[in-house]
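Presented below, as C-alpha cells, is a lone chain in the form predicted alone.
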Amino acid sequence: MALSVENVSLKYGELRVLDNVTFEVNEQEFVCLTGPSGCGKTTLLKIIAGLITPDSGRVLLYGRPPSVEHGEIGFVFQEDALFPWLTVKKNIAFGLEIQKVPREEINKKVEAYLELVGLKSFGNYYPQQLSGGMRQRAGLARALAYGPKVLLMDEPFSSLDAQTRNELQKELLRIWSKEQKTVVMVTHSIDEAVFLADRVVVLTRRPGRLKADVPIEMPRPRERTEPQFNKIRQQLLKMIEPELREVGGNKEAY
C-alpha cells in the first residue's frame, strides 16, 4: 500500500466540507477522486499532499504523514502554474535546484523529461509561447523531474479542448506506465475517469462522503466504443445523478 486515506474529516467554520472518508491507493494504482461539484475533492487533495490539515483522521504515505518539502508529493494543478517569466528548462529546473541538486544531474533530468513529455524542442521556450496542451506537459514534467513517490493530479486537463484533452489523457497512461508513479486524480468526467484509472472513488454532495469505490476492470489500452466501456461509464453516471440532483448539477457535465 502506497497510500491510507483513514476517517479523514474537515469543517471550514460551519460548513463540513469531508464526513470520515476513507480509502486506500496501492503503490503504482492509478486511481480518480470524482462526485459533484462543492464535495470537497480538491480539499481532500490538498490533505493528502500535506497542504491542509484534516480536523479528524490521517494521511499516512508508506506509513508515515506526507510532507511535500521531502519531495514525496508531486503536484499538477487544473492551471499549469508555471512561473512565467522562466523557460520550460527552467521551470523543470527549479524544484531539482531547491534541492540542491548538482547541475551536470539537473541537466540531464530536465532533457530526460521534456523528451518524455514531447517538449524536446521547446526547452527554450516561455510558457506564454506554447499551447494550453504544452503548458500542462511542462507542468507535468516539472512534477515528475525531482522523483517524487505519488503524483496528484487536480483536473489537469479541464480547461483543455475535448481533442487535445484526449490526447493528453493517452499521454499520461504512457507516461505514467514508463514513470510507475502511484497517481491521485481529480475529475468531473466519467469519461476522463474509465480511461485512464484503475479504480474511480466516488463520493457524495458536500459533506462529501465516500460513496463507491469501483474497479475499472478493463486491459488498456481502452476504446471508449467499447460496450464494456459505456457500461461502466453507465454505472458510474447512476450512482453520481441523485448527487447531482441534491445540489443542481448538470449531467451532462460528468
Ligand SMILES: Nc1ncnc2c1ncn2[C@@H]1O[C@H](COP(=O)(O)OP(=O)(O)OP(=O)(O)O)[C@@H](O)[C@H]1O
Second form
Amino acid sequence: MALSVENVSLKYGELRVLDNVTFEVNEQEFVCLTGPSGCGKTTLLKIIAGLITPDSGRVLLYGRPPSVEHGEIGFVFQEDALFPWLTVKKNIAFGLEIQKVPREEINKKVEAYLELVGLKSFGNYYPQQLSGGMRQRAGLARALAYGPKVLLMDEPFSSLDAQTRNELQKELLRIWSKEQKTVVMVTHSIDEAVFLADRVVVLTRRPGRLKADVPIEMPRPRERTEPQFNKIRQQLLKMIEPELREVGGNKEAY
Ligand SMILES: Nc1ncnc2c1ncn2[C@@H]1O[C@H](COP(=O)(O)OP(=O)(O)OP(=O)(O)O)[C@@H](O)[C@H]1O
Ligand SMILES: [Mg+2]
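Moving from the form predicted alone to the form predicted in complex with the ligand:
Everything in the complex follows now, all chains and molecules, and the chain you saw is the first one.
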C-alpha cells in the first residue's frame, strides 16, 4: 500500500469541504480523482501532500504521515507553476539544488528528464517562450527530477487543447510505466480518467464524500473508440450527473 486516506474530514471555517473520505492507492497504481467543482479535490490533494492537516482522519504515505520534507511527493499544479525568471533547465534543477545534490548529478538528471518529457532542445528556453503543452511537460520533469515515489497532479492538462491533451496523456502513461510511480491525478474529464486510470475515485458535491471507487478493467493502450471504453464512460457519467445537477454545475465540462 502506497497511500491510505482514512476518514478525512475538513472545514474551512463553517464551510464543510470534505466529509469522511476514505480510499487507498497501491504502489504504482494510477488513480484519477474526479467530482464537481468545489467539492474539495484540490484540498484533498494538498492534504495528501501534507500541506494541509485534516480536522479528523489521517493520511498515511508508506505507513507514516506525509511530509513535504520526506521528498516522497511530486506535485504538478493545474496552472503550470514554473518560475518565469528561470530557464527550463534551472526550473528542473531547482528542487535538486535545495536538496544540495552535487552539481554533476543535477546536470545529469536535468538532461535525463528533459529527454524523458521530450524537451531536449528547449532546456535553455524560458517558460514564456514555450507552448502550454511544453510548459506542462517541463512541470512534469521538475516534479519527477528529484525522484518522488508518488506523483500528485491537479488537473495538469485542463488548459490544453484537445489534441495536445491527448498526446500528453499518452506521454504520461509512457513515463508512468517507465518510472513506476504511484499517481493520483485530479481531472474533470471522464474521458481522460477512463483513458489513464487503473481506478477512478468519484467524490460527491461539497462536502465531498466518496461516491464511488471504480476499477477500469481495460488493457492498455486503450482506444477511445472501443465499445467498452464508452460503456465505462457512460457508467461514470451517470454517477456524476446527479452531483452536478443539484449545484447547477457545468455538465459540458465532462
Ligand atoms: N484556503 C481556503 N480558504 C477557505 N476556503 C477555501 C480555501 N481553499 C478552498 N476553499 C473552499 O473549499 C471548497 C473546495 O475547494 P477546492 O479547491 O478543494 O475544490 P475543487 O474540488 O478542487 O474545485 P475545482 O474542481 O473547481 O478545482 C471551495 O468551496 C472553496 O471555496
Ligand atoms: Mg481544484
